[in-house]
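In the form predicted alone, a lone chain appears below as structure tokens.
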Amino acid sequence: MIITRPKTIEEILTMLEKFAPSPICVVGCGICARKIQTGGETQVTSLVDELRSHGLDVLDGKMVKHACSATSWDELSEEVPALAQASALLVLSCGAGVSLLGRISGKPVLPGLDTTSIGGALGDDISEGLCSMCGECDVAIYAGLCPKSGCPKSQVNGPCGGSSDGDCEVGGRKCIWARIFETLDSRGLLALLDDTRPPVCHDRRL
């Protein structure tokens, strides 16, 4: 799941003033953004109403099944021919969805959300930053707890000097290395940490 958070209405209004001809259509995404309630039906309707209250010409608000799928966009375009009248799209999805629609819609596309990380959902709880997309997944060594995404310094060979009593020096979180140690210890697998890991190879992301 890709984690997003809403841009402020001031940010959106500034973007629309700079970049978007009217009328615009607000497009939500039916997958991740809908799940975490940043780009579902409720958020699309609310944003349409707010933009109209600021005097903007908003054609409509629609949901695309997957903003990151060309097929979903084609299906929505067939279902809603009026989309062709929109001069620009304001998209409530992750950056991948915004970028794809920017390539295939033939219209100016603006992001209504900021993409922050890859995370997951456990019931109504959303966990952020579960993967850093490093291109070199070795999370099995760390009991499934990725230090590249879970540690602010992306330490791959143990905690830094800022860790204290199992807490990260960055407030409000437990040190991921304390969790890794506890989990591996409970499984009798601490030997997995004996070898020194090389630095992250960022070329793998290319």
Given for the second form:
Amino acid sequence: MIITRPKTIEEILTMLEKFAPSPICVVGCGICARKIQTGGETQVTSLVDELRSHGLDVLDGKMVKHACSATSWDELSEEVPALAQASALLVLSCGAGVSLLGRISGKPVLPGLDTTSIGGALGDDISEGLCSMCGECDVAIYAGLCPKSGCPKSQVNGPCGGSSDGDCEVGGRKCIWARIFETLDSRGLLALLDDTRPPVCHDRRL
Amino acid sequence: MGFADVLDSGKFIITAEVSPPRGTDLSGVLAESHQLQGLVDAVNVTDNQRAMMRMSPMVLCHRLEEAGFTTIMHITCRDRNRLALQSDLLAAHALGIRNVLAMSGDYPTMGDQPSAKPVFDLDSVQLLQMIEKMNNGLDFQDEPIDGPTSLCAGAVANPGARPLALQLLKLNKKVSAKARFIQTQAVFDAEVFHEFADVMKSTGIPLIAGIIPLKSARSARFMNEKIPGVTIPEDDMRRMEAASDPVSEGLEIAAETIARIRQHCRGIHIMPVGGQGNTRRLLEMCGLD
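We have the form predicted alone; now please give the form predicted in complex with its partner chain.
Following is the full complex, with the preceding chain placed first.
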């Protein structure tokens, strides 16, 4: 799941003024953004109302099944006719969804959300930053708890000096290394951490 | 005598810490450092400490070396990827700097440039491995460099971090990565340090205990809240609050701590909050001047 956060209405209004010809269509995404309530029906409807209250020409507000995946623009337009009629799309999805809709529609697309990480949802409990997309997943070593994404400093050989009583030095967070250590300790697998890990090969993502 | 020789000599080691200026003028810190002449075995120079932007420590190390000091240049992984780390280590070596202290570095949001990109391409263990390779004439990709470096690299540790086993996980890797010495976060609780020193004894690595003389109850509270890994015991806080001369009380507390841990470490590293004037006073109080 891709984690997104809403942009402020001021940011959206500024963006619309700079980049979007009228009329626009607000588009929500039926997968991640809907699940974490940043781009579901409620958020789309409420944004349409708010934009109209600011005098903007909003054609409609509609959901697509998944903004990051479509068979063709024609099929999508058939499913959601307002998309074809709009001069620009304001998309409440992750950056991938915005990019894909821009690519296949040929229209100006504007992001209504900021994309922050890959996370997950257990019911209403949303976990952010579960994966850093490093391109060489070795999470088995760390009891399934990735320190490259879970530690702000991406420490792979143990905690930094700012870890204290299970807390991270970066405000309000728990130290992922304390959790890795506890979990492996409870499974009798601490020896997995004995070897010094090499740094990430960033070229593997190219 | 180089710092590596001091480490080998068995003498009680004294280091002190200075910070580069937040501007282009080095005269203040050079004058301040002058007070350490003849008093310390090496001067540590910080690298954007607490993620606060300052001049590169390489320049100040170079000037201090010219003035006759042995320096230990801090180098963090926060602001440099592996290219820049190697580049800076070669540059430091070319300027005559022979000692470095490898560390991860405080996170940018702790400092005055909170929206900076945190690099952390390597961690401190991998940085120590990089230095070891360069000392063997190789770059990080194992390709030969034009002449090996000869760098004495140290690492940091926090004796008060809990759980200690978690701290040791990384510290033992630093030892395996050929760290030549450990300089610790500030020690206020001698018992905590004794426990740490006992655990580290088998590694044989020289432990240099960090000492911060408290200056006021207010700054003590600030350190307790804002400096990662620093915990000042309640008793010391009460003494600072009750003191009519807080600076002297802070030095007294530091001297007492040094007396308690002296037999358990190879040396002390003094990190004065503010000026160096009190470093001499503290060392005199301990009979270490």
